[in-house]
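In structure tokens, the next block holds one chain alone, the form predicted alone.
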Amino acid sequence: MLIETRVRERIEAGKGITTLVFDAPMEARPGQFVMVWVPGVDEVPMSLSHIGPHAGITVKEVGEATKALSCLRPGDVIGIRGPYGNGWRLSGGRILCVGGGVGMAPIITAVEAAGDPGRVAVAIGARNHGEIIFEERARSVSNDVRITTDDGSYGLKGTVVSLADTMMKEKRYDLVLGCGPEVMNKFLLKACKDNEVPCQLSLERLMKCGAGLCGSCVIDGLRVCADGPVFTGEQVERMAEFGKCKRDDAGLRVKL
């Protein structure tokens, strides 16, 4: 059911990255997403970066709909459907959360849900300092937060997967959660296998309905919107299209 609501707060989360908090109480699990209707523009899937009495999404401008979302101001009307998807299944023991770029948006809700600063560690990566998001939120709920940037402008220079691999070699983790570009997830899956740590990865595919009906987000027979977007490492390993190709607007396979 579509709920019309209004933007309550607009926050500059990073360079070209905007968080919108809206008046729509949301009981959701970390990793779930909503379909966001921008009047007169489009409806797009967005991960929840805030859960609770005032839910929120975090947007990076990559197209017409996300640019329109980024331009919204407090009081503007949007439509929300959801939450959809399965979300992460948090287990006991030590958890390493790995977020690449705007993939930190859903990851931060899992870090907060872990509920113990001593058992959750966070690896945040981005192309540059301006695109690092939610560092302060992560440090408020985790005793071990580390940063990487591709250009070395903040934190360690390198990839977040390389950092995560180092962290897994330093300390034993019982679970890794990952969200970011597919190439990041591909190499994070390999790092988890090498270190023998189970993982759950949030995948991204073209979503039109968000409810498992249209099939536009299917990857190897699984609907990312309804069966995911979070999959176990074992499920992802069996996906022949993972890391190689995806479907475009016309349903054709295109190389990643």
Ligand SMILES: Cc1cc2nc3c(=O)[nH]c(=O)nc-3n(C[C@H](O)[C@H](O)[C@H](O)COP(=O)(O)OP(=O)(O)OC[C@H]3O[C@@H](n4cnc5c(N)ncnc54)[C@H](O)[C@@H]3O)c2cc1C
Contents of the next structure:
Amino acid sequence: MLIETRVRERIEAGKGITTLVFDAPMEARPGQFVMVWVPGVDEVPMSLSHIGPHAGITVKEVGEATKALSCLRPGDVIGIRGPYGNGWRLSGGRILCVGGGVGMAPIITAVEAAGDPGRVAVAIGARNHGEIIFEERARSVSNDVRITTDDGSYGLKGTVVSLADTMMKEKRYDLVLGCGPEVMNKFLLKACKDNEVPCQLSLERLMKCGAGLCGSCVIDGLRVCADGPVFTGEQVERMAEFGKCKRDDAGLRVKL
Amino acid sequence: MTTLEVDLAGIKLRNPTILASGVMGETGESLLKVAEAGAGGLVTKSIGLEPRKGYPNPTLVELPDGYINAMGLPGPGIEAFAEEMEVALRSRVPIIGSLFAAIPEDFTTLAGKMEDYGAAAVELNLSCPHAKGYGMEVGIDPDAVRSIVSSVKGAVGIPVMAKLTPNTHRLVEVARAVEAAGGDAIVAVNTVKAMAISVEARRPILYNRTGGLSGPAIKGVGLRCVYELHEAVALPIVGVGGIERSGDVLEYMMAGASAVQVGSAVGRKGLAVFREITDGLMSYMGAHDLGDLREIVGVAHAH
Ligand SMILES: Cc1cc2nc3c(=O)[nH]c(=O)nc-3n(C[C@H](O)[C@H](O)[C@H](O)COP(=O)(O)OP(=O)(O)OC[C@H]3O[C@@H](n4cnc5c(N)ncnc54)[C@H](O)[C@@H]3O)c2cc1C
Ligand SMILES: Cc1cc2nc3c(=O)[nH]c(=O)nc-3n(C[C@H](O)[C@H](O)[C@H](O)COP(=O)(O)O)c2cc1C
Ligand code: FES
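Take the protein just shown as the form predicted alone and give its structure as the form predicted together with this ligand.
Whole complex next, starting from this chain.
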């Protein structure tokens, strides 16, 4: 159901990355997403980066809709519907959370839900220092938070997957959660297989209805909006289209 | 023996539930998933001659008892759809190719391709309420419908079904035109033209402003249309609109439907809805000592 609400707070989370907190509560599981309508512009899927009495999203500017979202001010009207999707299924034991860029948005809610700073570790990666988000939030709920940047401007220089691989070799994890660009997810899946750790990955595809009807978001027959966005490593391994292609607005296959 | 099998214009369905057009029907793999979930037949997304992006978002409004959608007929076009059909056919469940066009010649071209691709039947979308120049805009004119159906009938060997709109007072006339033109079945109904407005933003929500209402909100409309059509034509009727439980299917069949289609319930209840419905039908048949669903088609007309 569309909730018509207003922006309560706008926070700059990083360079070109904005958090919007709504004047609306939302009960959701970590990893779920909402469809966000900017009247007159577009409606796009966004993971919830804040859950509870004031729900919120964290937006990276990449095109028209995300630019319009980034420009919103407190008091502006928006519509949200959801939450949709399945979210993370947290198990017992030690969890390694891996977030690439704005992929940290759904990851941080899982880190917070883990509820024990000793059992959850976090690997945050981004292109450069400005795009590292939620480091402080992560440190307040985890004893082991490590950072990488592609250009070495902060933390380790390198990819977040190689950091995650190192962490898996240092310590035994029972579950890895990952969200980031598809190439990141692809290499993370491989690293998890090499280290024999089960994983769950949050995937992205073009969404129109967001509600499991239209089929625009399917990857190998599974709807990212309704059957995902979080899939198990085994599910992802069986997807012939994963890491290779996606569907455009007309449903035509395009190379990633 | 109790059987859920039905014969629809010569097509054998393992059960009377068919996936409605436009829901998970754009890709071969997603159609396979619906077959695995238990559907007796599958209708593809309505396919046109060229690739089409459809409308920008918002394309869907969710209501307590349904949806309003204005997708704008997105799709890859008939050429690219060949590979999706190839995959969908692996389901071994009859695939009905839904088609949209503005003129008889284009419908004929599309239907010929669908037949070549292995479709068990074609369904002509004469009823989409939100695409300029297509769907309902041609489907409320009995003469236009007659020429489309007869030209497609002349071009293909597979059954031709016409999907009608409830957004007209000429429903029965249009159905008679389908029958006169040699159509093999009628599918009723497509969505009901509707809209939603955001009072905070003070504007229509859908990009296209208006769209089509579906789900339980329109069950009463669909049921009434099927009931009227059963009295007016001898063609088999496929009932669509708001079906999410076995009781809904039974109502539609008693009104005169030989089979049904399920659309919105896939979003509202998930793919498990097909199995839930067929299980429910089996128990009803058991409890009422029914061997074959044909025994109940149209029974409500006796009163
Ligand atoms: C389940 C889900 C959760 C998401 N959560 C977030 C989130 O928390 N924060 C966030 O910033 N973004 C998130 N996204 C991605 C976001 O929806 C897109 O970035 C947005 O739709 C782009 O819209 P636009 O009009 O600004 O860009 P467009 O003009 O549509 O596209 C601009 C460029 O962005 C890229 N792009 C477009 N759509 C996507 C997409 N779905 N995924 C990746 N790249 C895309 C394309 O390469 C394109 O060239 C999520 C996507 C999904 C499917
Ligand atoms: C998202 C969506 C897309 C649809 N697309 C089509 C379409 O392409 N062609 C068509 O004939 N009907 C289309 N329909 C209409 C359905 O096939 C069906 O007639 C209608 O939704 C009523 O059934 P329901 O209440 O079970 O959903 C669409 C419906 C929905 C909800
Ligand atoms: S976006 Fe429509 S089914 Fe997923």
